[in-house]
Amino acid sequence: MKNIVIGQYIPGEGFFYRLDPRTKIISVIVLMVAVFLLDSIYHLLVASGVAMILLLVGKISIGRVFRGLRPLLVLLVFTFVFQILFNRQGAILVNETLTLSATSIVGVLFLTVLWRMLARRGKFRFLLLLMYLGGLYLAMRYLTFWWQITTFPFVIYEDGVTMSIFVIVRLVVIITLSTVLTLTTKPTDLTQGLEKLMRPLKVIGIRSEDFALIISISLRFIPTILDEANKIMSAQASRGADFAEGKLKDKIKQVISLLVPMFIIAFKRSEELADAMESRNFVPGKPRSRINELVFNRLDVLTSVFVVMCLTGSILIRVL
Amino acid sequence: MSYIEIEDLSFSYTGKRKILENINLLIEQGEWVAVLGHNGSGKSTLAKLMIGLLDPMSGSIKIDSTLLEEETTYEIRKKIGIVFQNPDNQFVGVTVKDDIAFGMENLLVPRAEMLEKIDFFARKVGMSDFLDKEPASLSGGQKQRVAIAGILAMQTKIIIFDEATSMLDPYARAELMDYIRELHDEGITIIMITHDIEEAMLADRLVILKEGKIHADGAKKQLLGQPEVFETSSLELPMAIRIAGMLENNDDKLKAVKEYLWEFSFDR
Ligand SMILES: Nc1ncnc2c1ncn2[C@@H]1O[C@H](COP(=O)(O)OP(=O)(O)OP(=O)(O)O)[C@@H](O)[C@H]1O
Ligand SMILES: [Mg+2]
């Protein structure tokens, strides 16, 4: 429990580790936006071409980023199988007719139990989830004897497939691009990038320092929480307690058993911190000097000036 | 003028039962003062009552002859610390170094200087080499020396600890009291709340406490030359003087050895 990683940040070394966290939050929405503004798989293809340059040059393994993409495959191909079936503009690209008969229901169902069964295993779901639902497609094209109960037809538009194709890259691009944010930033500086920036919520009298120190500490004692829900997790497994099996209603329980210690604790512990807050001379809402400073320097000014590029590009493109 | 002032101070938390009643105690500058008594006796409250977390009923606290009420809470603090029991819950920092600031970053001391100060102060506590590590990281021990040196940088004359080692092994224990006697010898003064007799043996002075009042108040040598004040107070003497008890009074070498054992109590 000593070597928890909160959030994805890896230490390392390399240009967007050098970078001032405000740069980088900004930079981030700014080329978010410009991605948005892209409205051509073309220059979206360009778009991601800089993007994989940019991960060259900053150091950052690939494999890292599309981990971090991992999260939301489901949602990916959710938006193409969406984009495939319901677009209904440009050229057709497939007419067929599909049909639900006696055979290929049996062939539906027989492919979603072997997919759960496989999936349940873990290991390429994304894969099995592609092959399942091209299984489907097959199944209703050719298991078509027996007892035909309905027929439909299953067209793609070349629309479909261009859109799918650009909504995805533009995903997976601006997916990349807040990864990288969150790789190359440690938590802390993340905070304190975040307080700089809203700063300006003053005027509507949002403290943004409070929110600064409060996700800090909550940063700070997540490993602590985390040890001691452990600890109370062994000892009512000691007490013969099984948080792994059983049935819901027991397994709602044993939850229940690890929550209300761990609230107590937490209550008594946040007392306790306030407490010695309070005597180190801690004023909520007084103003307090900072041992982290953030300081520019010119990497962050190179960088603004390529993104100001970027977005300027995607204007001009947008336009003309 | 004593530095410490309690004058006729009394307490409580929910207006009915008395926690502490007509406390009165003066503590001079560099004294090392060990507050014993047995659970529930106070103890923290009158720690908490010190450092301004809770306001007295009646009576008064003066510090370097300013009294303590909400004006100038903020100036007492700058000359009393406090070290909690547990580790883990006074930790406010990221990582040390953090950690260490934390309170001069609310006394709006400038980076240039909190830098310097923690540089100086972690080396004193032994914890140079930790700057950057996290709590989750760092031992128990470790943790308290982190916390000794986060009040040592905001320069506080007066050290209060509340049963800070009784969550330590006995290793990081004898070496935080080691960093406890250096303090003492550079003329911090230092109020150690704690069970342990043999970790009280190590101040100038006991004050035992004993249901909200003041039981016993007086030099070391004094106080364990009344073996009936611990006992009325269900404390326990240190193991030498309980041996040096047991020893007849009638035989020369056995003098010897109960002299021995006096000394050993205070001279370690
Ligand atoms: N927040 C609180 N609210 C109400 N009563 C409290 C509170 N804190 C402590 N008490 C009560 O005040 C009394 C004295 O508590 P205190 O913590 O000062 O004792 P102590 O001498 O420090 O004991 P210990 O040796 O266990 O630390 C106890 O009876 C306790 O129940
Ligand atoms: Mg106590």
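The structure displayed is predicted, hence computed values, not measured ones. C-alpha atoms forming the largest set that superposes within 1.5 Å between two forms make up the rigid core. Residue numbers count along the first chain shown, from 1. What changes on going to the form predicted alone:
- When the rigid core is held fixed, the Cα atom of Lys231 travels 2 angstroms or more between the two forms.
- With the core held fixed between the two forms, Asp39 has its Cα displaced by under 2 Å.
- Superposed on the core, the two forms differ at Leu258: its CA moves 2 Å or more between the two forms.
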Given for the second form:
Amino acid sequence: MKNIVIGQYIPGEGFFYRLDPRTKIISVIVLMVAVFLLDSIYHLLVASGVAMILLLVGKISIGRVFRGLRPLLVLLVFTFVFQILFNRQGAILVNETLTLSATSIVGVLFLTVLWRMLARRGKFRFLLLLMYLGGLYLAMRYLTFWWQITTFPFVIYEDGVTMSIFVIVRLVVIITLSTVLTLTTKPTDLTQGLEKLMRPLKVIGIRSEDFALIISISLRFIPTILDEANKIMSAQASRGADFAEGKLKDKIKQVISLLVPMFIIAFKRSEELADAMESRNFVPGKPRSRINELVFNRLDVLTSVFVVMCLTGSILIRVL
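Form predicted alone, following the form predicted together with the partner chain:
Shown below: the chain alone.
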């Protein structure tokens, strides 16, 4: 939870901080569309390089963005394994037979216990997971010399490897673009930008002000709620609670003990927010004035031209 950066705003003075929020919102959407139009792993690698250059130009910490990807490693690993195991197209790269025997079962149990013991320390968990998966493969591949129970094929195709890398790179680029938007845009500016962009929806009865306010409050309170959750977990850990170990029944009780104070804190925060909004004379449905109005500048024009060029390039690559 400590590494989640979704919804967080980090003050800075880079290129992206000087852009109009409307430009950033539209640019992120257009760049995501451009990324989805790419159908080659080499083109996506070029897009990821462009994303890294944008981070450097905007003076955004690349380490902070990648630390924010840690909570999504499980999703990325699952996507990689799913594509490897179930994509049956292309040339065969690996064609072996895995055996489940008494010795392989002993090896799998030993690796599982060792992995859980090392994972308790909380360091290099992702690397340990990869080593554990590799150990499972080696155990069922070579520890097969006593009491064989059953065998099953293990086949890896070329397109499975290519598609797994393709999907992961695409997800990383898209998440990086969305993270840049929230890291460099204040929640108030983001609300105002969404409100301005959604004003044409009033024709069909959608109030842009209310919709933008809901999104802004949601993004604003994600890091706040996660921070409160970390404090509660630390307080319960100091009293002997362990969220990583124990039986399933004990884990359920510990999660319930975490959810109850979280709901109480969420309701308390909502009441404080409502009082603060009322003290500032906020009335739903009434027009509101702002101190700072959004204004486009030359940087917005240059950014728009760059984004249009990226979209045009993606379309030409897809068509040709």
